[in-house]
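First comes one chain, alone, set out as structure tokens in the form predicted on its own.
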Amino acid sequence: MSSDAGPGGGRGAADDRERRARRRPDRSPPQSDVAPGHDQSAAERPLPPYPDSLGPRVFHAAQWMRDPVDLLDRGGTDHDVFRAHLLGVGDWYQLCHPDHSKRVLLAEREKFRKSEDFGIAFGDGLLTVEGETWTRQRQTLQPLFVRESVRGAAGTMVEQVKRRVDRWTDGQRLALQSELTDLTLDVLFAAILGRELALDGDEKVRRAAEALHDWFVPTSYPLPQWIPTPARRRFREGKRTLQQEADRLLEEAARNPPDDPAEADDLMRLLAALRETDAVDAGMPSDEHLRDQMVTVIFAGHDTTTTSLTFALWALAEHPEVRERFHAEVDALDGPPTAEDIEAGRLEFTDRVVTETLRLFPPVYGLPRVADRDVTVDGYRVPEGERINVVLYRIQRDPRFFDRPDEFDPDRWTDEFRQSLHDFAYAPFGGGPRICIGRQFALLEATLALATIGRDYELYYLGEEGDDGGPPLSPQMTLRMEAGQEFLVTER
């Protein structure tokens, strides 16, 4: 395998990309017939278009089903805003420049809601709810997630990461997706949730946090919501699983809650303290809320992580320099890495291995939304109620901002690079009020658990590379490798 293949194809199929990117239509809205001088109102303004390389518009929901990042990066290559129809969907509109992420996300965002996919899913959890509710949650969990809370997790990290890989031998073969899943469920629930996880047991708890993943497998998604599929049915029961881990948490935390949910050192004492205390404008009251928010909790705060390591140690694994050069850093470090390691510079270079991973491969692929009104968007009409989607896969492979946009480059991250950059091309955790609450912890376990993983270890990718030259996608609510690929671990 070449080194010099980064994700998304070699050389050639860069060239071609940016080639077609050069060719793509003028960007000016689409010209109508009406009179000089005649404002054209949103109802005259032409829906987006269909784009050719997506095929008949019957094709469009199999193409999805088969896999949605290939959907939505050709459609992407040649329009910054198309549509692509799914049965049982209707037109799903795909936003694909940055100007459209900073619409949705910041300068409009009230004119966007949430789909109701997410209520289905995650109940009244963070994630789904809107508003001033979402604003009281917010402001509630927010005191775990801020900097000084999120570096006081660091030894906790670093604890359980060396506690499962320092069982890896020189030789194994690792599922990786599988083990890292495991990990960074690990380092969530000791570190958010208060309590260990066995490493050769809680395997309820493991398999209900992945089933999570199933309601949006695109082999279910585009299907009426009343359509049993057996993806749904798994989800439904992780769900259940969780709900009930979630109740014997609170449970136990109950038994001695803080006085001052302000005091809480972990997510289970905080709700435990607003359900003792009665604190109703925390937006989360009942056991119903308490219960949806830990089961979002467990779905966003790991799964990231477990995508970003991954892709991460198959970047390092097909980049022998870059592999050489990380190792070095890791290896200066005085011991095991901290948040002071991070803080002094001491890991900069693994941070722009997590940063480079994240641009390729970012957890969240796309954020979909629902139009509240009547919008436009470069010309074209998206009406009120239709479903949109901002594609940060494509978005973050656009070659009017990063050049060779498909190649794994860590050293195109400088000061310079980061301050000329337009403020929506790179935003994997989303952006605006509700940029990711996790984004610091994830970013803080991902680069210690890389660089802890790093002091130790070689891994080697054993699997077939996709056709694209890139590893194999399995793009579900978030972007995952395929299962089952396997990495040989070698002690350094």
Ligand code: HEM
Second form
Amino acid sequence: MSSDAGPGGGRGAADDRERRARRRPDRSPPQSDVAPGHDQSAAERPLPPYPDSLGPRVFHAAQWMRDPVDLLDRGGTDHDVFRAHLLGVGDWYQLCHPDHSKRVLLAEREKFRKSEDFGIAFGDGLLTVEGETWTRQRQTLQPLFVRESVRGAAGTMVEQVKRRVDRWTDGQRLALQSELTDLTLDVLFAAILGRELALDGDEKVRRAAEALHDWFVPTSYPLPQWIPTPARRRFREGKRTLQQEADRLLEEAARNPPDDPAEADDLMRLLAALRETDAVDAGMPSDEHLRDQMVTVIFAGHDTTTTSLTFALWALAEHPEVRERFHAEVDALDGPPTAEDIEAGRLEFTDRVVTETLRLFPPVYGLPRVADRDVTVDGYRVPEGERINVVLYRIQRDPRFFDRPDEFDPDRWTDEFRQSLHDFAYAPFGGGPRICIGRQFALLEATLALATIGRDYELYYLGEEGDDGGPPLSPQMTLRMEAGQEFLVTER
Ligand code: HEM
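Can you now output the form predicted together with protoporphyrin IX containing FE? The one shown was the form predicted on its own.
Every chain and every other molecule in the complex is listed next, the one we just looked at coming first.
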């Protein structure tokens, strides 16, 4: 794989990119668990550095609050492993190489656990639980998310997208991200939770779903958890609202549950059937657990897709040649896009646009874990109990794996390139057994939504430019575009 950095806009100036490409190959100790000096005991190994580029560590938290992606990107430019210090949280060990990602997510996953934050926020849902409970929950939920089941939701997805975008008008200025937040919630509720949200209503539920992300906002995350920040209050209120909604939906589904949970065609009917039959075996023994599951799916399943769609539409707006090819592809379809169109390769270019968008703008830009025991990474010691973050954003823009890493180039995704790529260099859905359960759903939704929009509309970006010529980023729990950026809608 070439490590040349090509032209294109990244975070930072052109000389920064050159420096990155020049330094990368030899910037870290050898990538093995054997520390330099073979008689050195694990306890004597050095801790990872605090990069000079981040300045004194008392300022790391302030940088994190201002822009976590910028901090991770700068630190990771010269270091595959480094530490950042967040007051109130402590040291955070950042891993920026796909070999590390593979160890944490797959090869040595028993040495790492999920961080407690998710448990505090989401109780005992699939995103959080570990061990036997996770295995049972995953096995129970998996059938709803396999390709064949998800495929059945394609019609509902397109219907929900059309319902909303049919109201767009020629010349309209649209705050796209907020519109797409509504759209992905429409889809999630209709396709997974079995309830159609009102187009202009259900504001309470919509606001509550948004508030789930407030637990992790960078401005309150580094502060001790007992401090009742406004974001944390919004989170708690939102969670309470969604728990009430879960109770309501469960009750509704319980009036007519399938006899066998395996026959359920949506999440609420599955959960209702479990309550009647084998909730304990499914790793969800109480109503509290069933509620946690629904809140988890809402949290994990809508903002991620919103940001992917927003960035994809930004990329199409800003790359006219790509846009033309995309429109040509969707115009050639016989009617509204379908799952068969995707399977027959008729949306192959659109699919590559989605793939490249998820590379440049991974909605989940870091995967947090905690070391369950002392581990050594690249010769550095990561002590038991310390927080780890696998920095997907940095890995997916690494010039050792992607030529012109900061450029949006859907054409890079040839079969040969996919085959030659390190298996963890591109992992927007994570990897190993805990890979995103919703990825088939998300990819289907993103491709169908883009194609549906592209058949009727062309969008132009009217918003601001970020520091690097890209869109202005606002990393929250997910990597978002800064709020309020407008797009111009033109009818085709
Ligand atoms: C573009 C959209 C999406 C992206 C980029 C994404 C990304 C991810 C990632 C990176 C993980 C792994 C987290 C970790 O290892 O710490 C994950 C897990 C998960 N995702 Fe997604 N996700 C997306 C859409 C969805 C959707 C649509 C759903 C549900 C409808 C969903 C539900 C989940 C759940 C429940 C987990 C936990 C799985 C487990 O631990 O077994 N995600 N997602």
